[in-house]
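What follows is one chain in structure tokens, specifically the form predicted on its own.
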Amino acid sequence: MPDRKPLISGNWKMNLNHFEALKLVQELSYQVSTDDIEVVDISLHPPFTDIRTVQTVLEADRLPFHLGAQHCYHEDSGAFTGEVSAGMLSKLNVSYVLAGHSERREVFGESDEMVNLKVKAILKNEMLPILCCGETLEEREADEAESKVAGQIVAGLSGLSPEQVGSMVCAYEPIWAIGTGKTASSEDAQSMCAVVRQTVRENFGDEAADAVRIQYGGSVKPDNAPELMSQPDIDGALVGGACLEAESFGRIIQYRLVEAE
């Protein structure tokens, strides 16, 4: 199996003001060791109002976390009240940007075409997209999960080169498992992540498929992270609620220690 360094990402969603953000990052720095950083990449995705604060503490204290963002707009600038461009984020040394999270799609009406434009803007500004995909409970029960996810991947990656696709991250998050306490079984998660990789393989070739990192997201917690991360096509986790507490997020980052016991 290709050597894909796992990426554990913490999506803070609309939580934590900049004072709370500073406290969490400092607490997390005590949870994570040098050994962890050698084998796992870690990205933190705070709200926009926290990004500058988090950037400052990461750089001042030389903390080994990648700065991430939850969203951006695809245009470089203009009359788009309330939006933030990819270029603005890149100037804050953001490394990873979520694109097409289910909450952006479901709550804010982002289409596959909008997500694709965002992915291209992120890459244009020398950051890495985390392209999110996932099905609803109704789609799963109607046996439409695979076609829904494959369609989101094809649309989201449209117009990209195999090299670009291989450099980025895809995140499979079953919508019915986000924030509900329900988690896909490790077998179900592996099956769907394999669909993502096969879709990349069919559209962009073996090198891109073997290189792209695929995260699982949806009620990831310290107790289920080791089994999820043991699956061959799962290369990381996109963590929601459990990343808002340093101890629980630290234990997810250290999933391999539990796995080895």
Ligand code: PGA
Second form
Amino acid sequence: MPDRKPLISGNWKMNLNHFEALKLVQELSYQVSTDDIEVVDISLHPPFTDIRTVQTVLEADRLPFHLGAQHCYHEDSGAFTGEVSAGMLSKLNVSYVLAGHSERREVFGESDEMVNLKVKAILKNEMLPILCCGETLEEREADEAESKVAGQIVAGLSGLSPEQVGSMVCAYEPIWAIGTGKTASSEDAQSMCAVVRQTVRENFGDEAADAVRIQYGGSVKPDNAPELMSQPDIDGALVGGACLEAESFGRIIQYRLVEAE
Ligand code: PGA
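I would like to compare: after the form predicted on its own, may I see the structure of the form predicted in complex with the named molecule?
Full complex below, order starting with the chain above.
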């Protein structure tokens, strides 16, 4: 069984100003122990305006969280009003950047091609992409979930080397489970994460498939995290709503303590 260290990521979305960010990070630091960090990687993905503040507190207090971002633009610089480049994020010691979150795809019209350019820009700037994929309820009911997800993975990873793919993270997030309180059953989540891994295997080989970390996202909460995380192809969670409170995010990070009870 390949050794993949789980990654639990908190996607803050468009929530919390930089004062509130500071408070949440400090509260979270009291929840999380050094034992947790040995077995789980944790990334925090605040809005752009909070990133410098969070970076400063993580470094000053030596807090064991990886800094993340939710988005970037693929060009290095230029006349792209409102955008932030991958290079700007890497200068702030950002380690992980989301790419292709369904809200970016659906609300901001990001295509598979744009997501692929973004993935490449993130890797070029020595950060790791978290490539998100997932189907709508209509697609699931029409039995198209697997083809949709496999297609997003193939398109998002196009042109990468097996080593690059093996280093990064994919997140399966069924759109109908995001922010709705409806979680995929652990069987469905497992079987779709297995589809993601199989797609990587077919396109990039065994090493990449065994190394790539695959998260589940969509209404992850402290009570469903242990069962989701016990699935063989689920190597972490991408958490939205439940990451905005230190207590609930801390309990998700400590999913294994519940499991052991
Ligand atoms: P949720 O969001 O946990 O609030 O469902 C997950 C996500 O969108 O990443």
